[in-house]
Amino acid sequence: MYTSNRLFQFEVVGLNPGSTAQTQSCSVRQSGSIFITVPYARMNQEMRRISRLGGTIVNIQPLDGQRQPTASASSPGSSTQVSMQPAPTQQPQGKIHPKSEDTKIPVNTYRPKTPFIGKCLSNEPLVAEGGSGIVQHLVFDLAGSDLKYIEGQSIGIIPPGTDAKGKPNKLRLYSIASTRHGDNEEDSTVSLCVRQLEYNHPETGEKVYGVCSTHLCNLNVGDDVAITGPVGKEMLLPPEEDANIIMIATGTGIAPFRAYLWRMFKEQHEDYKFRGLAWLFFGIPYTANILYKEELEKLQQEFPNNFRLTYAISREQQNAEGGKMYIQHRIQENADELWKLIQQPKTHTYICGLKGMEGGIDEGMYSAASKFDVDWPTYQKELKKAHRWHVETY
């Protein structure tokens, strides 16, 4: 097992010395080769950087002379292929995903009547101290059984006990919140991002929680879960490398979007090499529901020419008006950038979030699109026949 300050050298080829410049150390010989020394810690993000910039490693050495992690290297001009095996807790995004196989969407391995009984693994708050209702990030044991997803799917989860009428309750639905080979990279689990329903009865006036909700949002670690699915496919990503994705999210809605990112830039794929530009739009009250706050900022930070991040904070951020700050006002300010991303063919947009919300959306876009003189219901209809449009709320 490596430690985090275990110091290695890679040799490389490819890059511009000046590409170097934010390394910690580095030394370039006639060759063209380039040595760069990087701590255990920082090995994977600096070969994804590597790779970015047009890079290929060709070797790798501990610069204490042990013996180094396996390397193959690739040959020059070529996209890296390095394959290491560090230990899974130090290096969880260490691992490079074999090329999948199997290109067909599963779809309803699990149904109501025969659901997988898999087991929480975790439970974990992701509303800050200070923030509005209770939304927790819960991922589940799927060792033994079939159930397979990709990224944009949902799953259903069917909480116990009956309902009013004595039947036994009915699934919901959820959008998956981590990338087809789970939190832990082992292809073993699922992960979801659930809000407790709350909600004064119209006519009682009584507090009301939701049932699946409040069930999820109350499980401890151990405890079964009966899940059904996959299903979806409206929301799935293009296979293009370099497409644009437009991701537009309020509260849970980034559930999807996460899965997404995660598979765009924390994770390796021999066939999946994210190179266009992924900008998200997320509408909270408060600073304290950005949920995944940390690790969505750490992304933008890693990655600033491939992932925007504009946050919409309803209760905290004024409007040019003067007013709340919504979603359809950060696209009235971004209209002329956002407006040349959509029209290129490339270019997809997500919408995930509470039903209604699509209309702030249509607000924001139509105001965008009249700069140019073009009708927004209009374009949108074409953009939804190319399947460039996607619309995912509950």
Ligand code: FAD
Given for the second form:
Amino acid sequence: MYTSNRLFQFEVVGLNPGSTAQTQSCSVRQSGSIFITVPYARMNQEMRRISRLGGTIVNIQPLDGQRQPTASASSPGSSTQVSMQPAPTQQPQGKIHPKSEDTKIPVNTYRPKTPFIGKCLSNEPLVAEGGSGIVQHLVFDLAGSDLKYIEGQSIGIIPPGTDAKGKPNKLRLYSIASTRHGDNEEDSTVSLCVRQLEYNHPETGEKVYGVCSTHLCNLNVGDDVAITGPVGKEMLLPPEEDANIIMIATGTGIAPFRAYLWRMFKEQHEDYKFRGLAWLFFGIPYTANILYKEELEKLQQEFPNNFRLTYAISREQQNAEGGKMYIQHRIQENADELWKLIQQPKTHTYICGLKGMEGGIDEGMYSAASKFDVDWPTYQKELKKAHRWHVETY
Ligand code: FAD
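Having seen the form predicted on its own, the form predicted together with this ligand:
So here's everything in the complex, that chain up top.
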């Protein structure tokens, strides 16, 4: 186990020495590099600060003589060298988005009493033939609104009509599936990935359809839709371009990750050129239920060094014991690599999808951590404290 008072030395280029005043100690070498000593507990904060000031961390070394050979962060408390150094990202083609000036996170621009009434621009099925259920990709026009959002946020949708008590229907939240620039990259749309809720009533056995999800899945192009928000700060991407982003999704939990992946690989930005490793674990019942399959696989082909895609197809694949393949089995299979990654201070893990999926993930992580004699619940607590473990389940 590591201790939070261990010291690390950051080698940073591109920083003005005056800007290091907040750090514990710093020295400037002839090479122009600045060396900053940082306690483990402040590493994330310091990385963000350096990045904000325009500096690049070219090396991190634990102050116990274990030199790390690359720009990757070392594993706290471990002398293991991380071999998963992603190669530089290939540059995507297409529109270059200028620097985003406002780093403020927009919240509640539209509230339930005064929602923005957008229009449905498209409503496309995402489940292929033979798959289970109905899941739609919806795009709404935000023209004329002040609604701005960033990747990882959600919006509220107010379905028309009244509830069982005769009161106007309440809003339901949906994770945004597009980047802040929207699918058309014109900064004027927002996209959702919605599953129609359908279940058999526990007493009557009658088929019941969810109010809001049915309203959304049945929208026609040109229909009005009442939008609130945006909300949410839990699932935001870290600003560091060399962060490692582990994404674990079930079903529509893919929505925020589609937004991340578009931002990382599909769009071009002046102020964000992702060069870390993005690893998506995606759990679905059938191949036909792999939402955004073509987009995901195309990105994997184009960016093999920076994007890994691992499916767990429960009804089609078998785990090592011959049972159904769930996400936790994929985590166990990749335990060594995942463990090395998770220990790096620049690695963030995001979990999104069905309530209940966390149990399986913890199970997978528990056995991954046990291989290295680490107690997962204790380690996870530290990750949460460091804001490197992000969960949104519903
Ligand atoms: P409702 O009409 O509200 O019915 C839901 C109710 O039905 C439940 O409260 C429960 O009482 C009952 N019910 C449900 N299942 C059963 C069952 N099996 N047996 C008995 N009773 C049952 N959804 C998406 O599709 N995509 C997203 O990206 C998405 N993102 C979300 C993000 C956040 C932060 C949150 C909180 C939720 C998200 N959801 C998402 C879920 C979404 O908000 C709605 O809860 C979902 O669409 C169902 O709403 P509804 O109006 O269709 O169902």
